[in-house]
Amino acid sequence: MKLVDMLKIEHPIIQAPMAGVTTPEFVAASSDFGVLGSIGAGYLSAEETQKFIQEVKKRTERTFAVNLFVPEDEQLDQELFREAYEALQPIGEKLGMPFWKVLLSTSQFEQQIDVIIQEKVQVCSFTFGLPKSNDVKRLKEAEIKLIGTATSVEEAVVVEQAGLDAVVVQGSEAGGHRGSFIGMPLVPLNELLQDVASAVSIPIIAAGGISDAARMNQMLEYGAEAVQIGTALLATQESGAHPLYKRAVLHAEADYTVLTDTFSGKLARGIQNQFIKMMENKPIAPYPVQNDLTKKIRSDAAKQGKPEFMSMWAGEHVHKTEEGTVEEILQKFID
């Protein structure tokens, strides 16, 4: 069965489940244009998840899916936790905040699978790793078509041997965290995409720096049966993205992205800004410890008007994006 009628969709694109960007309105908008919605559910908890996507049902009748972060069993140790947070401090201060009080967050995995199937969602991604063996059994069962996320050839054959419907191969070109779970590799698209192609049987779908119909195009040539976009629609109206964000991606030029766990304790692609150069070389906790760390100073940035100390992911080609409304720019991949 091809990729796009397995996902009930139109037009062979994803649109990228960015976490603290989609918004209901943004993933109808998306899912009624015809392609595949995306909740970027990875920071909520289960009783958001469930509202989330209760609010996408109200707005569209359309095929939607939810993304969902693979949690880590990550040991804090306490002696980078403090270090970690001292080499924040003087951001802190440039905030007005010397000290802040830090929440540590804990994942409701299981409980927004629970959801999932509760609410009989149709399509359910993961980053950051593969759910295990009795999840993918419970959400077959629930007729659910599952959707794992690889950065190379290794973790795309993983992917389809956990018994996955497709994969997502996230090359470096990509915006945001890398989705890795089997060290940090870093393949461009073209490269990775005809690798993959070569290696698994599962529909792929392309991911990275896929800013027009050209690009869109050529990544189905070289084997995928979808790609996924999202830097492209960040400044859209229906983008959850701070105005100070959208202003930023809008008015970025060329190799303004760089590479950095700054923020969050794991690798992921932004534009470059004062607080990624402030944080050179300086502790830095794992995730999702630093992600909590960081998590007020980014707030903060944004009430205060600040975008030197946000977290703005994008993709390389971040300095092709435009504004408008979500069925406007994807019209464009379509024409």
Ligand SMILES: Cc1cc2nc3c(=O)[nH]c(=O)nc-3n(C[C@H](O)[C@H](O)[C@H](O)COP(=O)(O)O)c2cc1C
Second form
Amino acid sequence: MKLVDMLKIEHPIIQAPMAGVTTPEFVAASSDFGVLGSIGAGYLSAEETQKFIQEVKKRTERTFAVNLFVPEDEQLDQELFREAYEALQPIGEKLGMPFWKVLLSTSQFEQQIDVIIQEKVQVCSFTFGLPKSNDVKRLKEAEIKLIGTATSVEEAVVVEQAGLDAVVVQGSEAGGHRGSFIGMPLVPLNELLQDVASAVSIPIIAAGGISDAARMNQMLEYGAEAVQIGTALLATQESGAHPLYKRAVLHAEADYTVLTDTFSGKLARGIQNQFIKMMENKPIAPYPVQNDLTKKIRSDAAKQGKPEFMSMWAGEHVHKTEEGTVEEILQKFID
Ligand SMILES: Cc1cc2nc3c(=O)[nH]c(=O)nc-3n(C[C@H](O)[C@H](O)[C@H](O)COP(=O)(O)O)c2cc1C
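Based on the form predicted alone presented above, generate the structure block for the form predicted together with the named molecule.
Every chain and every other molecule in the complex is listed next, the one we just looked at coming first.
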């Protein structure tokens, strides 16, 4: 079956799930346009995930996806935790908080899957790894279509072998976190897509730096059945990105993004700023602990209007991002 038919969409486009950025209005506007809207539920509790799904359902009758972060087993190293906290203190001081409380997050992945089944969501996508075979089984029994994320041929093959229905191949140009789960490969999309296309037979979705119709069509020629678009939609009216984040995106130039693990402990692409520069070569706790350590810094920076200490994830083609509604931006990919 063709991917657009499997996902019940008109156009071969997936609105990238973007945890912290997607709002019910954003997802519903994408689905209403005829692409696959996706809820970035990675940082949500099961209860928040359910509420979000219900808010989207109030706004659209169309298909949408929920995206989950596959949890990792990370042992907390107390010594590294202390060092990473201390390394962040100069930034805390700049925000008027030399000390702050750190709440360690816990994943509610299994309960989120329960919610997805209960709410009869039609598509579920994953990043940072693969769900366990039992979860794949129960989602499939509920007739939910499953999409994995891969950043190498090896990962794409594993996604296919796990029985998922489609795979997002994420090139090194992509904004946000790397979806990698076997090492940390950094392969540009052209090369990755063509290599994955000859290695798997499930439908492929190309992601990373797709900012116009010409690039999208090229990806479809190279073997993708759809594209996943994140950064191009970041500054839309419906996007939940902070106004200063949207401004930084709209003012960015071609070489403004870098790959960094300083905010979360996991490599991600975002707009270079003072936080990243100050944390260069400093001790960083592994994901998700570093993310918990920097949470208060990031939220206080947003409250105080200081983008120099916020994480502003964006892809290499950020300079091409324009203002508009979700509908106006998506229309440019179709014309
Ligand atoms: C702000 C932001 C947040 C993101 N959050 C997620 C996420 O929660 N889950 C996910 O699978 N991918 C996430 N991504 C990655 C996208 O799925 C996709 O790979 C990427 O946006 C494609 O590259 P582009 O941004 O150049 O379009 C995020 C990307 C951005 C820019």
